[in-house]
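Below you'll find only one chain, the form predicted alone, shown as structure tokens.
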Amino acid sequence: MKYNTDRKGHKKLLRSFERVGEYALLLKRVLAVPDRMKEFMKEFMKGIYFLGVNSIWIVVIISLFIGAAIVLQIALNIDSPMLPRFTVGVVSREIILLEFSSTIMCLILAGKVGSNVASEIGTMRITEQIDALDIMGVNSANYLILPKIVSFVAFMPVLVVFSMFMGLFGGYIICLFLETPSVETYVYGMQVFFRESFIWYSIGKSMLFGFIIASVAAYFGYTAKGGALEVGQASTNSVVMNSVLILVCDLVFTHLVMG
């Protein structure tokens, strides 16, 4: 039993190490120059609507709500003398701008637009449709994935502004109509000591985020074999190994630029 046991752990550590190289392989062939650039421009307008335009709503429902949680859970536990009652708004901005707006929001739109590229492409593999591809002479990952992963890294800058700007906004809201503290506190504690490096560094991170969650979702769907119930495996796996990476990425990254 424990040498089949084992047996078992080496196939799946041999097969996550096959996955990193067909993997890397795919992005060689996404990476390249596209053959006509009017198709490509025509795919990424496509990409930035449907990935990117079409996100905007989930961004600002979930900023809004979260960012007066924050606000509210951060008024009602720091509550001393010892502190001044700006520290909530400080707070507050810190964690939406660093970690909330790039950080969790990738967690999220990693189950939104990473599930739609692995299905979306996985069921053009299994219907024959990249294997005709292939047959004209055209590199099907070049011509499906490049505009998807470049379209929605481009808009990532934009769904970060709007996540940070309804977060701080629901804080903005929370703050109006409960009074801990007062609004005049609140955005007082919006602009001391605030550093624009935070936004740069949030928009940076997130097109990274962006990036991984475009290219790791088109892997798992162009890689799909079978039928229906595999192109639904393929989005699940994609969501489960966006939101590892994303989160393994977050602390590499804050280490390597804040540390």
Second form
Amino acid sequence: MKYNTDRKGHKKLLRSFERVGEYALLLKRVLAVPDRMKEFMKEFMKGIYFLGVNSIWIVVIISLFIGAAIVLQIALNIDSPMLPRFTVGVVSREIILLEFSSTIMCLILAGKVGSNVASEIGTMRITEQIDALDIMGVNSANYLILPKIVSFVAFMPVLVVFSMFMGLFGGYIICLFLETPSVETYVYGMQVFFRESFIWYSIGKSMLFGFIIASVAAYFGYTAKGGALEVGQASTNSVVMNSVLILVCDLVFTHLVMG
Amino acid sequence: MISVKNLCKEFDGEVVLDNINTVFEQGVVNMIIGKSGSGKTVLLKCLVGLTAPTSGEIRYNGRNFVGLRSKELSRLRRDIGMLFQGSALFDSKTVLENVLFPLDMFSRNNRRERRKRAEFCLERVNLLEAANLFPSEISGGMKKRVAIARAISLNPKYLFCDEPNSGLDPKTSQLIDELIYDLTKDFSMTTVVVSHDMNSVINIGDKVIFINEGVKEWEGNKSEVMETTNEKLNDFVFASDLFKKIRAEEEREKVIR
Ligand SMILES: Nc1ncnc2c1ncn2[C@@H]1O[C@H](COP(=O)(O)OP(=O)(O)OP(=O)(O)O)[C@@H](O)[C@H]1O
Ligand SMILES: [Mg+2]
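Show the form predicted in complex with its partner chain, please, because up to now only the form predicted alone has appeared in this conversation.
Entire complex below, previous chain first.
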């Protein structure tokens, strides 16, 4: 096909539609019963290990600090005689539960584990390891990608709940030191007007994001062509695309579930 | 036996393979030779179904391979072993795990038998002592041998090798040639080897197919290669000085006689 230069935008648009189609076709190959359950479990445990052991520290550190910063900011900025002091605890809790731990944490993980998945699968593609799988008669998409998706969907909520605790704990530490609000007031604020459904909303959201991160990153890796340079590009592209998708899906999901 | 009929392959209108007709026979080493960029790899990829041909037929023992449904395709592929140019070992697995992998995926034997088979294949390529190393820890020649062991672990009926000895020293390269040759005879496989190394052609080329710019120029056996009158094949074969000398030597002997 030939395009005029002034229709470059046109071509890009077509290409993005093509990508959506490719992604859907890839998913169709991914979502099948694995050939060998034992091999699937092996890869699944690798995915869990990867998320659990390699990412737990980044989750702990970021959640502690951002949780502390959120409480600090709110304590400094909501300083009105009209509002009871425990408001700080309530507002911080809602922010951490609803947006920080589920969305922002997933954005960070998309950068860390998403890029990793994309480059791992991309490297397998350009070194013909995926071709080797196909030649053996293995459904390479299913074998490589499904365990990643399942382990991410299963483990992302664990990380997110963990991040919630860490975030709130970070705020607790701040209250210990600054004492405005006092620790008792903060803890009281954390508990008052609590709605359990918010936790489930966050868990649901993180499962959706786990699916998006694993499948989109795998798509970019799986369709990589060329050499090491292109694998690097694929990994960067996957992070950009994942971030955009997570932000958009956050809005849509929130509107559908909470609205 | 694999027969190819009127095989054509185009990339965006650019013809890479033009009407190839040939037969790859069982129990012999079939060699595809030709200059760089002549379409050898594309032909091999068409044969194993990694790229779809634009038109034409590929028959495995009479069964058309083109347009097979994915279930049937993956069943047929269990009879195929392939050695890639870059070995394509799984770098997260050890040498033994690499060879075990096809067995773990498809063999119905129990664990001990599978392991025994994997070790037998490694033994066959003389690499049992490297079983617990990772691909990053072994040399290029060893990687190729591991890849051969992996390719034959399921007793394939068809073996495909893309430049099995490119980038190897003459000694190792000969070792790999002999390995491929022996395996072909031992298990009566249909073996297709892509190469541009004239030494291997002379060593093991039971049947030789010469491809030039996507067209099959010539086919015959290894002794015929040296005596051909086909201009383009002559250019290809005698491009190396060594073979030019051999040719000159032969001519001289003829004159003396
Ligand atoms: N995926 C592709 N898309 C477009 N063109 C391709 C593709 N693969 C191969 N070609 C073209 O097909 C031609 C033949 O390539 P091929 O890889 O078969 O060469 P070859 O004979 O294997 O060469 P070499 O000995 O260097 O490996 C080349 O001109 C190449 O540009
Ligand atoms: Mg090639």
